[in-house]
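First, one chain by itself in structure tokens, the form predicted alone.
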Amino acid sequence: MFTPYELKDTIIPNRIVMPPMCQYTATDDGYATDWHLVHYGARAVGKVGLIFLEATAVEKRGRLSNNCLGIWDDNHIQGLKEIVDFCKAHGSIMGIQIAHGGRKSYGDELVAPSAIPFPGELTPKELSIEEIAQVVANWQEGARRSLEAGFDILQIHAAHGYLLHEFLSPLSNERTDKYGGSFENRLRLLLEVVEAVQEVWPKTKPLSVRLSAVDYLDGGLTIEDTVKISKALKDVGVDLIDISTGGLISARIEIGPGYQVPFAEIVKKEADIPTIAVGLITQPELVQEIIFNERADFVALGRELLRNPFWVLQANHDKELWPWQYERAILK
């Protein structure tokens, strides 16, 4: 978990990856505060290789809070800059998550695929074929600002019941359109933002995705569709697939240390494209056997780096990786 990993011209110092999580910190107008700097410096300062900002918004409709980053604005570039730069002089690879809520969006102009509320919230609108156009020109101008700022790898949020998955799910998607009905059409609006996106965004620089594997519910999707999407992004350049589940409508689910790595798994071979595999992983043990196994190439802990910004500095117990301010803490 310690060898670093070559993707495109960026070399990720390690396999550890702190996935996007919301602070709910940002300004009403999407800025990044001081916040931001100290909680994404400190987990830079402890070696985390691949380091995800927050879900950041597209548009300002689709922030997931009041106080959700948001990057459409090239005013918002200068704060995010401030944090990519600490970070990276730290050794930290740089990645941004953006994104848009759709139905799961905060506020009363919500927008989706279809007019089907997620449960408990207001009824969205239902997306014009001209207003489609405008939401992918928005993830385009977001991948540029991200480049502007200094980000090493972009990730685009295709999970978790937001607008992008909406479209993917027959559950939440009930259009007759192009962007509705059989599989080929639900995938659509997320390659025309992968392709969107790519007009602006390097070559060289890998591009994510992040996945729902799976729905949890019947006529929902499937690991057999996610395996289709994944080789649908690879062909057309996605580097890099980051596999959680669910989000889309309240299910069920059986959970436990490492209970979405299966699904990494599976798409990483039937697929033939790295993954990141996520879900309640704690210890250094199980990440180990997650890269040894080669079941995923990057292993995310989310609530685990919440907690702990130091984990793979001591998980790694390597003496000379520890800031020097910090050598008098160092346990011999």
Ligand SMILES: Cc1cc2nc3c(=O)[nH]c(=O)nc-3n(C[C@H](O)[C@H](O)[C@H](O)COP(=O)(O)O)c2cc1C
The other form holds:
Amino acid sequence: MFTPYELKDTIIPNRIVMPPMCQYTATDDGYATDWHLVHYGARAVGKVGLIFLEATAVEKRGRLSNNCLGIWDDNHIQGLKEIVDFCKAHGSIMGIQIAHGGRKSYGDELVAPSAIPFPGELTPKELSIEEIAQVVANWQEGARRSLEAGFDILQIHAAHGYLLHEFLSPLSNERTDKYGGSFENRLRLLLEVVEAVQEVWPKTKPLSVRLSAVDYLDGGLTIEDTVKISKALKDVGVDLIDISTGGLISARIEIGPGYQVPFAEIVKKEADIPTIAVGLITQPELVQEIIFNERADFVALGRELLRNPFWVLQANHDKELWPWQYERAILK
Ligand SMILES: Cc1cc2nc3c(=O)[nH]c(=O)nc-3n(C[C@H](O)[C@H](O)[C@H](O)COP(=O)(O)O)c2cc1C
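What I would like now is the form predicted in complex with the named molecule, since the data block earlier showed the form predicted alone; can you produce it?
First the chain shown before, then all remaining chains and molecules of the complex.
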């Protein structure tokens, strides 16, 4: 887990990833605050190999809360750049997850592939073909701004029941035009977003997509679909698939340590593409097992890194990794 990994022009110093985690602490206009600098900065000081900034909205109406980060305006770039600069100076590779919440967004201007609400929530408006083109353009602008802010890796959020996942899943997409119906049609928007992003995001830099491997409901996405989606993404030049699950509907599922790893493993083997495994992973032994047995290329620790920004430093026996300022605290 401490072996560096080369992805396009980027060398990720170890296999530990901080997955995107909303902090609900941006200003009402989506600007980063001191909290973000200190929060992400602490994990960079803690030598996390790859840090993803939380879901950052490509449109104001696509925010997940009133205080989510935004990247729909050029003025958002500067605050994000300060975080990136600090974290990169401490050796972390910096990623950003750009996102659109679709029917699970905050506010009353919800848009989605079809006018089907998330259970118990407001009914979204079905996007017209013209509006879809504008949404794609907004993703592209978000990617351009991410590059300007200095991010090394871009992640497109297509998981957890948000807009792009809603197009992929037959449970939320009942369109009868070229964006709905067949598997190819449901995949169309994600591929259009990838293509639009690639026009501004250099081919030399890694591009990642986060997917929910399964919907946990009959008629929804299955792991077989996810392998097919991942193959299609690989074919168009996506470098890294981040494998989560669920979020499209409310489902009760059994969870335990590493419960989503088998999905990352299947995608890695069958679509032959690098993956990130995530979900209730906290112990160095489990991380080591996943990496050593090549079940995934990276392991993301979410809540564990919220609890302990210095997880990597503590799991690694190389005392040199610790910041010199903390030298007197290092246990010999
Ligand atoms: C506070 C919090 C915020 C989250 N926000 C996001 C997000 O912005 N984007 C995303 O894809 N997943 C988000 N997640 C999911 C995490 O990235 C991760 O997949 C999940 O927490 C499971 O990993 P863990 O068991 O190691 O925490 C969030 C999770 C938490 C706890």
